[in-house]
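Let's start with one chain on its own, the form predicted alone, as C-alpha cells.
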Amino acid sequence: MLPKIHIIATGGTIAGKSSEKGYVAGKTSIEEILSAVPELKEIARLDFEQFCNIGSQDMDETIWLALSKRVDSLLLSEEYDGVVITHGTDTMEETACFLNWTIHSAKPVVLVGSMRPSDALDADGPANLLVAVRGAADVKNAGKEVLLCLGKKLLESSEAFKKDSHEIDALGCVPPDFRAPHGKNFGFDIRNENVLPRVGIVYGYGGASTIPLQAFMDAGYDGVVLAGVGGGNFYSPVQRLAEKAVRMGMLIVRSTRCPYGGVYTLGGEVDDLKLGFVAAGSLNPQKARVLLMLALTETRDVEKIRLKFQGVN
C-alpha cells in the first residue's frame, strides 16, 4: 500500500496567480495545485487542507504555533506517514526551523515552494511538489530534520537559506554547527503555548542608529538578535546600548549579516562572556531569532541559552 501523506497549504508563490504588475501570492487553492500534478497519485495516498493562503512575508508566530500543533497531531496519528506543507519561499527557512525544533514525531516533514506563480507557463511548483511528496513518502527521510524543497532538491532546515530573490534555484546551503532532527531530545514543547516571547532583529551597518534597539527596549521585548557586521561586530553606540539592555534583563544574541562564517564566543572582538551576550554560531539572524524565542519559553538563564545555541539540550 502506498504511504499516506497529508498536505497542508499555506499559500506563497506556489499558490500565486499572475497580475499586471507581476503576481499575487496565495490566490490558488490547494485543490487547483494538486490537480496540476496527477502523477502524485502514483507516489502516495493524499489528503489535504487549506490551512491559510498568504504570502510568506505575512507568516508570523501565531501561525507557527498553530501549524506546529497541527503537524504534531497529524504525525502522532498512525494514519499518516508524512506531511508536506506548501509555503512561500521568503520565510520558508524560519518556518522550517520552528517546526524542526517543536515537532515531536520523527516522520518526514517537507516544506515546498516555488519561484514562479501557479499559472506561469514555466511554473516550477508542480515539479517541486513531486519531489516534496516523494521526500515525505520516503522512509529514509524519517529522523532527518524538517526538509525544504525548491529547485527540485531537498535541504535540511539547519543548512538551508534563501540566497536569491528571483532564481529558480533560490535556496543556498551553509554548513551548520549542529543538526537537531525533529522528534529528538533537543526539541521544545510549545503545545501549551499560546503566545511566544517577543524577539526582534537589529541590523548592523556603518554608523548604525541606536533607535531600533532602543525602541525594542522601550517596548519591553524579551530579546534581540544583533545582525552585526563581520563576526557579529556592532557600531560602538549600539553595542553600549546592547550592554545596557542585558543589564536590564534583555537577552542579546549576536549573529551576522554575512551568509557564511558565523559568530562565535571565542576568537572574535566581543567578549560575550563578560558582557552577557550569546553567540549565534552558524545560525543567521532570522534563524537565531526563532531559536531565541523558543529558548525563552524555557529559561532566561543566559548560560542555558548559550548551550541551546551550541545544540545542547
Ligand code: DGL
The other form holds:
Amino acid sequence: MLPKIHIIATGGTIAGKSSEKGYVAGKTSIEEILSAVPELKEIARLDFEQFCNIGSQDMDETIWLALSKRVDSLLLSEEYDGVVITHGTDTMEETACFLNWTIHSAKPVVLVGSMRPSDALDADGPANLLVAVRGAADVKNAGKEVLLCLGKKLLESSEAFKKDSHEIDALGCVPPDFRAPHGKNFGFDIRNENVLPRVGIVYGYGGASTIPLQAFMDAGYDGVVLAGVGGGNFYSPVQRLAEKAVRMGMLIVRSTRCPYGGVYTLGGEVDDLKLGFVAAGSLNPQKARVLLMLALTETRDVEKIRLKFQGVN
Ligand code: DGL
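Please show me the structure of the same protein in the form predicted in complex with the ligand, now that we have looked at it in the form predicted alone.
Below is the whole assembly, all chains and molecules, this chain first.
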C-alpha cells in the first residue's frame, strides 16, 4: 500500500494568483493546487486541509503554536506516514525551525513553496509539490530534520535560508554545524503553551541607533536577538545598552547579519561570559529568535540558554 501523507495548506505564492500589479499570495485553494499535479496519486495516498491561506509574512507565534500541535497530533496517529505543508517562502525557514524544535515524531515533515504564482507560465509549485510529497513518503527521510522544498530540492531546516527574493532557486544553505541545535533528541514541549515569550530583533549597522533596543526594553520584551555586524559586533552605544538590558533581566543573543560563519563565544571581540550575552552559533537572527522564544518557555537562566544554543536539552 502507498504511504499516507497529510497535506496542510497555509498559503504563499504556491497558492498565489497573478494580479494586474504582480500577484497576490494565498488565493488558490489546496484542492486546485493538488488537481494540477495528478502524478501525486502514484506516490502517496493523500488527504488535505486548508489551515489558513496567507502570505508567510503574516505567519506568527499563534499560527506556529497551532500548526505544531496539529502536525504533532497527526504524526502520533498510526494513520499518517508524513506531512507536507504548503507555505510562503518568505518565512519558511522560521516555521521549519519552529516545527523542527517542537514536533515529537521522527516521521518526515516537508514544507514546500514556490517563487511563481500558481497561474504563471513558469509556475514552479507543481514540480516542488511532487518532490515534497516524494520526500515525505520516503522512509529514508524519517529521523531527519524538518525539510524545506524549493527549486526541486530538499534542505534541512537548520541549514536552509531564503537567499534570493526573486529567483526560482531561492534557498541557500549554510554548511552543517555539529554544534547547532538539531536532531530529533533536541527540542521543546509546547503542548501546554498558548502564548510565547516576546523576543525582538535589532539590526546592526555603522552608527546604529539605540532607539529600537530601548523600545523593546520599554515594552518589557523577554529577549532580543542582535543581528550584529561581522562576528556579532555592535556600535558601542548599542552594546552598552544591551549590557544594561542584561542587568535588567533581558536575554540578549548575539547573531550576525552575515549569512555565513555564525557567532561564537570563543574567539570573538565581545566577552559574552563577562557581559551575560548568548552567542547564536550558526543560527541566523530570525532562527535565533525562534530558538530564544522556545528556550524562554523553559528557563531564563543564561547558562541554560547558552546550552540550548549548543543543542543541549
Ligand atoms: N509573500 C510571500 C510569502 O508568502 C510570497 C513569497 C513566496 O511565497 O515565495 O512568503
